[in-house]
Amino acid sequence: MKEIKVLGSGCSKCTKTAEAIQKIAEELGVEATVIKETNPQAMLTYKVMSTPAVVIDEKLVHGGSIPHRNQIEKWLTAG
(Lines of atoms letter the chains of each structure in order from A and count residues from 1; the text may use other names and numbers.)
(Lines give C-alpha, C1' and ligand atoms only; values in the text may rest on other atoms or scores of the structure.)
Protein backbone atom coordinates (compact mmCIF):
# COMPACT_ATOMS: atom_id res chain seq x y z
CA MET A 1 0.00 0.00 0.00
CA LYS A 2 1.27 3.44 -0.89
CA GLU A 3 1.21 6.29 1.61
CA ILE A 4 0.55 9.56 -0.16
CA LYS A 5 0.70 12.93 1.56
CA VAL A 6 -0.62 16.09 -0.01
CA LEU A 7 1.12 19.00 1.67
CA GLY A 8 -0.43 22.44 1.71
CA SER A 9 -2.43 25.01 3.59
CA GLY A 10 -5.76 23.33 2.89
CA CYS A 11 -6.46 25.55 -0.10
CA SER A 12 -8.71 24.45 -2.95
CA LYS A 13 -5.74 23.29 -5.08
CA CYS A 14 -4.50 21.08 -2.24
CA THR A 15 -7.97 19.62 -1.71
CA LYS A 16 -8.42 18.98 -5.45
CA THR A 17 -5.02 17.28 -5.60
CA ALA A 18 -5.87 14.93 -2.73
CA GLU A 19 -9.28 14.14 -4.21
CA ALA A 20 -7.84 13.45 -7.66
CA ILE A 21 -5.18 11.09 -6.29
CA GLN A 22 -7.77 9.21 -4.22
CA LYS A 23 -10.17 8.90 -7.17
CA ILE A 24 -7.52 7.71 -9.62
CA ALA A 25 -6.15 5.20 -7.10
CA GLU A 26 -9.65 3.75 -6.72
CA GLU A 27 -10.14 3.62 -10.51
CA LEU A 28 -6.84 1.78 -10.95
CA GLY A 29 -7.47 -0.55 -8.01
CA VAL A 30 -4.33 0.65 -6.23
CA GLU A 31 -4.33 0.52 -2.45
CA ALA A 32 -3.30 3.95 -1.21
CA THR A 33 -3.74 6.04 1.88
CA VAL A 34 -4.10 9.72 1.02
CA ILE A 35 -3.34 12.14 3.84
CA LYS A 36 -3.86 15.90 3.66
CA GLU A 37 -1.05 17.45 5.68
CA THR A 38 -1.43 21.11 6.64
CA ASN A 39 1.27 21.29 9.33
CA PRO A 40 3.91 23.85 8.29
CA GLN A 41 6.59 21.73 10.00
CA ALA A 42 5.87 18.88 7.56
CA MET A 43 6.47 21.24 4.65
CA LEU A 44 9.83 22.20 6.13
CA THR A 45 10.73 18.54 6.64
CA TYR A 46 10.28 17.80 2.93
CA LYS A 47 11.77 21.16 1.85
CA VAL A 48 8.60 22.14 0.01
CA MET A 49 8.81 25.56 -1.61
CA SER A 50 5.33 25.73 -3.15
CA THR A 51 2.09 23.86 -2.69
CA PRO A 52 0.32 21.65 -3.30
CA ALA A 53 3.15 19.19 -2.90
CA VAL A 54 2.90 15.41 -3.14
CA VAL A 55 4.97 12.98 -1.07
CA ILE A 56 4.76 9.26 -1.85
CA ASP A 57 6.27 6.79 0.58
CA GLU A 58 8.30 9.64 2.15
CA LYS A 59 9.70 10.90 -1.18
CA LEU A 60 8.76 14.33 -2.53
CA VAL A 61 7.56 13.76 -6.11
CA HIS A 62 5.76 17.00 -7.03
CA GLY A 63 5.22 20.58 -5.95
CA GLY A 64 3.65 23.84 -6.98
CA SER A 65 0.61 22.80 -8.99
CA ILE A 66 -2.20 20.31 -9.34
CA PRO A 67 -0.56 17.27 -10.97
CA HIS A 68 -1.88 15.99 -14.30
CA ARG A 69 -3.73 12.69 -14.40
CA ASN A 70 -0.96 10.91 -16.31
CA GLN A 71 1.56 11.92 -13.63
CA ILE A 72 -0.67 10.55 -10.88
CA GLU A 73 -1.18 7.29 -12.79
CA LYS A 74 2.61 6.86 -13.16
CA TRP A 75 3.14 7.41 -9.44
CA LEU A 76 0.43 4.94 -8.51
CA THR A 77 1.58 2.19 -10.86
CA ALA A 78 5.33 2.57 -10.32
CA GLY A 79 7.12 -0.32 -8.63
The other form holds:
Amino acid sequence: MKEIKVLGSGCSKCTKTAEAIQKIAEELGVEATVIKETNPQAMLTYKVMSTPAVVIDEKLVHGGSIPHRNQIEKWLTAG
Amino acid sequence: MFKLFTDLADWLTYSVLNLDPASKLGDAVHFFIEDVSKIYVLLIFMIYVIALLRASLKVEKVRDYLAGKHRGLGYLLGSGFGAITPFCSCSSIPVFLGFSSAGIPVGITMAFLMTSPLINEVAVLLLLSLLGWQFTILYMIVGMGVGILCGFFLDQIRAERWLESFAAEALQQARQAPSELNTTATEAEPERLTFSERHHFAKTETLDIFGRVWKWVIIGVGLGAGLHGFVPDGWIETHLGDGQWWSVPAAVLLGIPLYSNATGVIPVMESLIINGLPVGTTLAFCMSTVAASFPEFILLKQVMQWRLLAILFALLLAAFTVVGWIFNGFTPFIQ
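Switching conditions: you have the form predicted alone, so give me the form predicted in complex with the partner chain.
Entire complex below, previous chain first.
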Protein backbone atom coordinates (compact mmCIF):
# COMPACT_ATOMS: atom_id res chain seq x y z
CA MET A 1 0.00 0.00 0.00
CA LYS A 2 1.57 3.21 -1.12
CA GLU A 3 0.73 6.57 0.32
CA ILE A 4 1.01 9.22 -2.34
CA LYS A 5 0.70 12.93 -1.66
CA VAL A 6 0.33 15.54 -4.35
CA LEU A 7 1.46 18.90 -3.03
CA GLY A 8 0.20 22.12 -4.52
CA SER A 9 -2.08 25.04 -3.84
CA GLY A 10 -4.95 23.57 -5.80
CA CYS A 11 -4.16 24.77 -9.30
CA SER A 12 -5.32 22.80 -12.31
CA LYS A 13 -1.94 21.13 -12.82
CA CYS A 14 -2.04 19.68 -9.31
CA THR A 15 -5.53 18.32 -9.78
CA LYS A 16 -4.52 16.75 -13.07
CA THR A 17 -1.47 15.17 -11.47
CA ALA A 18 -3.51 13.61 -8.67
CA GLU A 19 -6.11 12.33 -11.12
CA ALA A 20 -3.47 10.84 -13.40
CA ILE A 21 -1.79 8.97 -10.55
CA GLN A 22 -5.13 7.69 -9.27
CA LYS A 23 -6.12 6.49 -12.73
CA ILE A 24 -2.83 4.78 -13.52
CA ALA A 25 -2.78 3.09 -10.10
CA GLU A 26 -6.21 1.65 -10.82
CA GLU A 27 -5.16 0.50 -14.27
CA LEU A 28 -2.11 -1.25 -12.87
CA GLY A 29 -4.05 -2.64 -9.94
CA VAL A 30 -1.64 -1.06 -7.47
CA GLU A 31 -3.11 -0.25 -4.09
CA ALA A 32 -2.47 3.39 -3.34
CA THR A 33 -4.08 6.28 -1.56
CA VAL A 34 -3.72 9.60 -3.30
CA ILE A 35 -4.03 12.66 -1.09
CA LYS A 36 -4.01 16.24 -2.26
CA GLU A 37 -2.04 18.36 0.17
CA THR A 38 -2.68 22.10 -0.09
CA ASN A 39 -1.35 23.20 3.27
CA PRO A 40 1.66 25.51 2.78
CA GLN A 41 3.37 24.06 5.83
CA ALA A 42 3.58 20.69 4.09
CA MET A 43 5.56 22.33 1.29
CA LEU A 44 8.00 23.59 3.87
CA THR A 45 8.26 20.15 5.44
CA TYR A 46 9.14 18.44 2.18
CA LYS A 47 11.12 21.48 0.95
CA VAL A 48 9.08 21.75 -2.20
CA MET A 49 9.44 24.85 -4.35
CA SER A 50 7.73 23.99 -7.55
CA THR A 51 4.28 22.49 -7.61
CA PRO A 52 2.75 20.09 -8.36
CA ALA A 53 5.11 17.93 -6.33
CA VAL A 54 4.74 14.23 -5.63
CA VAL A 55 5.62 12.58 -2.33
CA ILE A 56 5.53 8.79 -2.10
CA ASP A 57 5.73 7.20 1.32
CA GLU A 58 7.17 10.42 2.76
CA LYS A 59 9.80 10.73 0.06
CA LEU A 60 9.80 13.58 -2.47
CA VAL A 61 10.11 12.11 -5.94
CA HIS A 62 9.03 14.86 -8.29
CA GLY A 63 8.32 18.58 -8.53
CA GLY A 64 7.38 21.31 -10.93
CA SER A 65 5.25 19.65 -13.57
CA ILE A 66 2.62 17.10 -14.37
CA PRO A 67 4.66 13.89 -14.35
CA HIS A 68 5.06 11.69 -17.41
CA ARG A 69 2.98 8.54 -17.59
CA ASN A 70 6.16 6.41 -17.67
CA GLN A 71 7.39 8.08 -14.51
CA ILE A 72 4.16 7.41 -12.67
CA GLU A 73 4.21 3.77 -13.71
CA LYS A 74 7.78 3.46 -12.48
CA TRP A 75 6.89 4.91 -9.07
CA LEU A 76 3.88 2.70 -8.69
CA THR A 77 5.60 -0.53 -9.64
CA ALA A 78 8.84 0.11 -7.74
CA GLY A 79 9.34 -1.49 -4.36
CA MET B 1 6.22 38.11 -42.27
CA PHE B 2 3.14 39.70 -40.70
CA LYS B 3 1.57 40.55 -44.03
CA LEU B 4 0.17 37.04 -44.15
CA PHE B 5 -2.18 37.92 -41.30
CA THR B 6 -3.29 41.13 -42.96
CA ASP B 7 -4.11 39.15 -46.11
CA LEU B 8 -6.01 36.57 -44.09
CA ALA B 9 -8.02 39.31 -42.39
CA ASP B 10 -8.65 41.04 -45.75
CA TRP B 11 -9.95 37.84 -47.24
CA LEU B 12 -12.13 36.82 -44.28
CA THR B 13 -13.54 40.28 -43.62
CA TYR B 14 -14.11 41.62 -47.11
CA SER B 15 -14.66 38.46 -49.18
CA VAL B 16 -16.10 35.83 -46.84
CA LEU B 17 -18.09 38.11 -44.53
CA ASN B 18 -18.56 40.66 -47.29
CA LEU B 19 -18.13 43.69 -45.05
CA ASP B 20 -17.47 47.16 -46.36
CA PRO B 21 -13.81 48.15 -45.80
CA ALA B 22 -14.90 51.73 -45.13
CA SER B 23 -17.43 50.83 -42.43
CA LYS B 24 -16.75 50.90 -38.69
CA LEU B 25 -17.78 47.27 -38.38
CA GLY B 26 -15.51 46.19 -41.22
CA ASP B 27 -12.64 48.06 -39.63
CA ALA B 28 -13.22 46.47 -36.20
CA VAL B 29 -13.66 42.94 -37.57
CA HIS B 30 -10.55 43.27 -39.70
CA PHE B 31 -8.50 44.42 -36.71
CA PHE B 32 -9.86 41.57 -34.60
CA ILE B 33 -9.09 38.81 -37.11
CA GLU B 34 -5.66 40.16 -37.96
CA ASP B 35 -4.56 40.56 -34.36
CA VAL B 36 -6.02 37.34 -32.97
CA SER B 37 -4.54 35.17 -35.74
CA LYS B 38 -1.18 36.93 -35.49
CA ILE B 39 -1.00 36.67 -31.71
CA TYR B 40 -2.06 33.01 -31.63
CA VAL B 41 0.60 31.99 -34.12
CA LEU B 42 3.26 34.07 -32.39
CA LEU B 43 2.29 32.70 -29.00
CA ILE B 44 2.38 29.05 -29.90
CA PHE B 45 5.65 29.42 -31.73
CA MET B 46 7.33 31.57 -29.09
CA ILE B 47 6.19 29.70 -26.02
CA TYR B 48 7.48 26.47 -27.49
CA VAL B 49 10.87 27.81 -28.57
CA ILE B 50 11.47 29.66 -25.32
CA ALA B 51 10.35 26.73 -23.19
CA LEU B 52 12.86 24.52 -25.04
CA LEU B 53 15.64 26.93 -24.12
CA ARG B 54 14.76 27.45 -20.50
CA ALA B 55 13.71 23.91 -19.62
CA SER B 56 16.66 23.54 -17.29
CA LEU B 57 16.15 26.83 -15.44
CA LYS B 58 14.50 25.95 -12.15
CA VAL B 59 13.45 28.07 -9.18
CA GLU B 60 15.60 25.86 -6.98
CA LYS B 61 18.68 27.00 -8.87
CA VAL B 62 17.64 30.61 -8.59
CA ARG B 63 17.21 30.20 -4.85
CA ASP B 64 20.63 28.64 -4.40
CA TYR B 65 22.12 31.43 -6.43
CA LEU B 66 20.33 34.22 -4.58
CA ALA B 67 21.01 32.85 -1.11
CA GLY B 68 23.95 34.66 0.39
CA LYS B 69 24.09 37.40 -2.25
CA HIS B 70 24.71 40.94 -1.11
CA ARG B 71 21.44 42.78 -0.54
CA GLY B 72 21.88 45.60 -3.00
CA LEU B 73 22.70 43.20 -5.78
CA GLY B 74 20.05 40.81 -4.47
CA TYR B 75 17.14 43.11 -5.39
CA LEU B 76 18.41 43.54 -8.92
CA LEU B 77 19.06 39.82 -9.36
CA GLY B 78 15.79 38.84 -7.67
CA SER B 79 13.84 41.03 -10.02
CA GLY B 80 15.88 39.90 -13.05
CA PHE B 81 15.31 36.24 -12.27
CA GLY B 82 11.64 37.00 -11.69
CA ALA B 83 11.49 38.22 -15.25
CA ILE B 84 13.05 35.13 -16.80
CA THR B 85 12.18 32.22 -14.52
CA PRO B 86 9.09 30.29 -15.45
CA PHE B 87 6.70 29.48 -12.69
CA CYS B 88 2.95 29.36 -12.48
CA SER B 89 1.30 31.82 -10.14
CA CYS B 90 -0.02 28.92 -8.09
CA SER B 91 3.60 28.21 -7.17
CA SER B 92 4.12 31.57 -5.52
CA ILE B 93 3.52 30.15 -2.04
CA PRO B 94 6.06 27.33 -2.27
CA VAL B 95 8.52 29.70 -3.91
CA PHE B 96 8.03 32.22 -1.14
CA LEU B 97 8.57 29.57 1.53
CA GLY B 98 11.50 28.02 -0.29
CA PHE B 99 13.27 31.37 -0.59
CA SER B 100 12.55 32.21 3.03
CA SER B 101 13.82 28.91 4.33
CA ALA B 102 17.06 29.56 2.45
CA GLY B 103 17.40 32.81 4.38
CA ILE B 104 16.70 35.15 1.46
CA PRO B 105 15.25 38.44 2.75
CA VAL B 106 11.55 39.09 2.18
CA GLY B 107 12.32 42.11 0.00
CA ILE B 108 14.38 40.10 -2.45
CA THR B 109 11.78 37.34 -2.55
CA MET B 110 9.08 39.91 -3.23
CA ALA B 111 11.18 41.60 -5.92
CA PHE B 112 11.21 38.19 -7.60
CA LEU B 113 7.49 37.54 -7.14
CA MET B 114 6.35 41.01 -8.19
CA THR B 115 8.43 41.23 -11.35
CA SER B 116 7.40 37.79 -12.45
CA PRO B 117 3.82 38.53 -13.61
CA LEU B 118 4.83 41.89 -15.10
CA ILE B 119 7.63 40.68 -17.30
CA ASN B 120 7.80 37.38 -19.04
CA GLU B 121 9.26 36.33 -22.33
CA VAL B 122 5.91 36.04 -24.04
CA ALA B 123 4.90 39.54 -23.01
CA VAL B 124 8.23 40.93 -24.14
CA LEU B 125 8.04 39.34 -27.57
CA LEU B 126 4.44 40.45 -28.04
CA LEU B 127 5.40 43.99 -27.08
CA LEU B 128 8.26 43.88 -29.55
CA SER B 129 6.03 42.82 -32.39
CA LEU B 130 3.10 45.10 -31.58
CA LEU B 131 4.63 48.22 -30.08
CA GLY B 132 8.30 48.29 -31.07
CA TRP B 133 11.58 47.96 -29.23
CA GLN B 134 11.69 51.39 -27.57
CA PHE B 135 8.45 50.73 -25.77
CA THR B 136 9.53 47.20 -24.88
CA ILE B 137 12.73 48.38 -23.23
CA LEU B 138 10.80 51.06 -21.39
CA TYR B 139 8.33 48.49 -20.16
CA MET B 140 11.07 46.15 -18.93
CA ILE B 141 12.95 48.88 -17.09
CA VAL B 142 9.78 50.03 -15.40
CA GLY B 143 8.64 46.51 -14.50
CA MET B 144 11.97 45.63 -12.93
CA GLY B 145 12.23 49.04 -11.29
CA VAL B 146 8.89 48.55 -9.55
CA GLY B 147 9.99 45.12 -8.28
CA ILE B 148 13.37 46.36 -7.05
CA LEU B 149 12.09 49.47 -5.29
CA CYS B 150 9.16 47.70 -3.66
CA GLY B 151 11.47 44.93 -2.46
CA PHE B 152 13.91 47.46 -1.02
CA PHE B 153 11.10 49.32 0.71
CA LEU B 154 9.67 46.12 2.24
CA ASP B 155 13.02 45.32 3.83
CA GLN B 156 13.35 48.90 5.09
CA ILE B 157 10.05 48.63 6.97
CA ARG B 158 11.08 45.17 8.21
CA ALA B 159 8.18 43.45 6.51
CA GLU B 160 9.21 40.06 7.93
CA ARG B 161 7.48 41.14 11.17
CA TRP B 162 4.15 40.55 9.50
CA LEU B 163 4.66 37.10 8.08
CA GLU B 164 2.60 34.22 9.36
CA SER B 165 4.49 32.67 12.24
CA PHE B 166 5.61 29.44 10.55
CA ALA B 167 7.02 31.37 7.60
CA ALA B 168 8.75 33.83 9.91
CA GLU B 169 10.28 30.94 11.85
CA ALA B 170 11.62 29.32 8.70
CA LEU B 171 13.27 32.60 7.73
CA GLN B 172 14.63 33.11 11.24
CA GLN B 173 16.15 29.64 11.42
CA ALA B 174 17.85 29.98 8.07
CA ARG B 175 19.28 33.37 9.04
CA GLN B 176 20.78 31.91 12.19
CA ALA B 177 22.33 28.92 10.47
CA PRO B 178 23.18 30.21 7.03
CA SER B 179 25.70 27.48 6.29
CA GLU B 180 23.07 24.80 6.14
CA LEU B 181 21.54 25.65 2.85
CA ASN B 182 18.40 23.62 2.46
CA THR B 183 18.59 21.67 -0.70
CA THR B 184 15.68 19.90 -2.24
CA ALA B 185 15.44 16.31 -3.24
CA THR B 186 14.38 17.30 -6.74
CA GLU B 187 18.00 18.10 -7.42
CA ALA B 188 18.51 14.38 -7.53
CA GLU B 189 16.89 14.55 -10.96
CA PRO B 190 19.43 14.61 -13.79
CA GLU B 191 20.91 18.05 -14.46
CA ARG B 192 21.40 17.48 -18.17
CA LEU B 193 18.17 17.24 -20.05
CA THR B 194 17.84 15.20 -23.18
CA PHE B 195 16.14 16.74 -26.17
CA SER B 196 13.07 14.60 -25.71
CA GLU B 197 12.74 15.79 -22.11
CA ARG B 198 13.08 19.36 -23.29
CA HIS B 199 10.50 18.74 -25.97
CA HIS B 200 8.12 17.20 -23.44
CA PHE B 201 8.56 20.21 -21.14
CA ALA B 202 8.08 22.67 -24.00
CA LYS B 203 5.01 20.87 -25.32
CA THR B 204 3.33 20.74 -21.91
CA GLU B 205 4.27 24.35 -21.29
CA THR B 206 2.86 25.50 -24.63
CA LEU B 207 -0.43 23.66 -24.14
CA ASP B 208 -0.69 24.89 -20.57
CA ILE B 209 0.07 28.56 -21.25
CA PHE B 210 -1.96 28.67 -24.42
CA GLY B 211 -4.85 26.99 -22.61
CA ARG B 212 -4.76 29.75 -20.03
CA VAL B 213 -4.24 32.78 -22.24
CA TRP B 214 -6.21 32.17 -25.43
CA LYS B 215 -9.39 33.63 -24.00
CA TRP B 216 -7.56 36.68 -22.68
CA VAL B 217 -6.29 37.33 -26.17
CA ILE B 218 -9.86 37.25 -27.51
CA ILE B 219 -11.05 39.58 -24.77
CA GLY B 220 -8.05 41.86 -25.14
CA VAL B 221 -8.23 42.11 -28.89
CA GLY B 222 -12.03 42.33 -28.74
CA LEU B 223 -11.75 45.38 -26.49
CA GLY B 224 -9.07 46.73 -28.76
CA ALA B 225 -11.26 46.19 -31.80
CA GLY B 226 -14.14 47.91 -30.02
CA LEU B 227 -11.93 50.88 -29.31
CA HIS B 228 -10.58 50.76 -32.82
CA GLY B 229 -13.86 50.78 -34.64
CA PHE B 230 -16.39 52.35 -32.32
CA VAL B 231 -14.83 54.92 -30.03
CA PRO B 232 -14.95 58.07 -32.15
CA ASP B 233 -11.57 58.96 -33.59
CA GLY B 234 -9.85 61.44 -31.37
CA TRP B 235 -12.22 61.03 -28.41
CA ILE B 236 -9.58 59.54 -26.13
CA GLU B 237 -6.99 61.95 -27.40
CA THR B 238 -9.20 65.00 -26.75
CA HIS B 239 -10.32 63.93 -23.31
CA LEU B 240 -7.33 62.11 -21.87
CA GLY B 241 -4.56 62.91 -24.32
CA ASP B 242 -2.86 65.57 -22.20
CA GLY B 243 -2.15 63.10 -19.42
CA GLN B 244 -4.27 64.99 -16.88
CA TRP B 245 -2.85 64.12 -13.45
CA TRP B 246 -6.03 62.44 -12.17
CA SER B 247 -6.27 60.17 -15.19
CA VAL B 248 -3.33 58.06 -13.94
CA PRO B 249 -4.69 57.09 -10.49
CA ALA B 250 -8.09 56.62 -12.14
CA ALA B 251 -6.52 54.19 -14.63
CA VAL B 252 -4.82 52.28 -11.80
CA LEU B 253 -8.08 51.97 -9.85
CA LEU B 254 -9.89 50.84 -12.96
CA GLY B 255 -7.26 48.15 -13.45
CA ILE B 256 -7.78 46.51 -10.04
CA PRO B 257 -11.09 44.74 -10.61
CA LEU B 258 -9.97 43.85 -14.11
CA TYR B 259 -7.71 40.90 -14.09
CA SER B 260 -5.69 39.66 -16.96
CA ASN B 261 -2.22 38.35 -17.51
CA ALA B 262 0.37 40.31 -19.41
CA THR B 263 -0.36 38.44 -22.62
CA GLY B 264 -4.00 39.46 -22.73
CA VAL B 265 -3.46 43.06 -21.82
CA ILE B 266 -0.90 43.86 -24.51
CA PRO B 267 -3.42 44.01 -27.38
CA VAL B 268 -5.42 46.46 -25.25
CA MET B 269 -2.30 48.55 -24.70
CA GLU B 270 -1.71 48.60 -28.42
CA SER B 271 -5.11 50.01 -29.25
CA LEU B 272 -5.13 52.45 -26.33
CA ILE B 273 -1.84 53.92 -27.48
CA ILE B 274 -2.92 54.04 -31.13
CA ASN B 275 -6.05 55.87 -30.00
CA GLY B 276 -3.96 58.54 -28.34
CA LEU B 277 -3.92 57.57 -24.67
CA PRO B 278 -0.63 58.79 -23.18
CA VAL B 279 2.02 56.13 -22.57
CA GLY B 280 2.15 56.70 -18.80
CA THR B 281 -1.59 56.32 -18.33
CA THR B 282 -1.58 53.19 -20.49
CA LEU B 283 1.32 51.64 -18.58
CA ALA B 284 -0.31 52.40 -15.23
CA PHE B 285 -3.58 50.83 -16.32
CA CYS B 286 -1.98 47.73 -17.75
CA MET B 287 0.41 47.06 -14.88
CA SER B 288 -2.42 47.43 -12.42
CA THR B 289 -4.51 44.96 -14.39
CA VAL B 290 -1.70 42.42 -14.50
CA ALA B 291 -0.09 42.65 -11.08
CA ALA B 292 -2.72 43.89 -8.67
CA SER B 293 -5.19 41.06 -8.81
CA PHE B 294 -7.22 39.90 -5.87
CA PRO B 295 -7.16 36.15 -6.51
CA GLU B 296 -3.38 36.10 -6.35
CA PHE B 297 -3.20 38.37 -3.36
CA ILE B 298 -5.55 36.13 -1.46
CA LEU B 299 -3.14 33.24 -2.13
CA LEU B 300 -0.38 35.15 -0.37
CA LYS B 301 -2.55 35.35 2.75
CA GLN B 302 -1.36 31.83 3.55
CA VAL B 303 2.08 33.15 4.43
CA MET B 304 1.41 36.79 5.33
CA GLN B 305 -0.72 38.69 7.79
CA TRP B 306 -3.42 41.02 6.47
CA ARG B 307 -1.36 44.01 7.40
CA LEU B 308 1.54 43.09 5.12
CA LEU B 309 -0.88 42.16 2.37
CA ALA B 310 -2.51 45.59 2.59
CA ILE B 311 0.88 47.34 2.59
CA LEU B 312 1.93 45.35 -0.46
CA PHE B 313 -1.25 46.21 -2.31
CA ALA B 314 -0.99 49.92 -1.50
CA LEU B 315 2.67 49.87 -2.47
CA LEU B 316 1.92 48.43 -5.90
CA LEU B 317 -0.86 50.93 -6.56
CA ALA B 318 1.34 53.83 -5.51
CA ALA B 319 4.20 52.52 -7.65
CA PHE B 320 2.04 52.23 -10.77
CA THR B 321 0.63 55.73 -10.25
CA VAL B 322 4.10 57.22 -9.94
CA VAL B 323 5.25 55.28 -13.02
CA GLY B 324 2.31 56.71 -14.95
CA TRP B 325 3.06 60.27 -13.88
CA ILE B 326 6.73 59.98 -14.67
CA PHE B 327 6.11 58.63 -18.15
CA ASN B 328 3.42 61.16 -18.93
CA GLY B 329 5.81 63.85 -17.77
CA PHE B 330 8.64 62.62 -19.94
CA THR B 331 6.73 61.70 -23.10
CA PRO B 332 6.87 65.23 -24.57
CA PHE B 333 10.66 65.12 -24.31
CA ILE B 334 10.99 61.69 -25.91
CA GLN B 335 8.92 62.39 -28.99
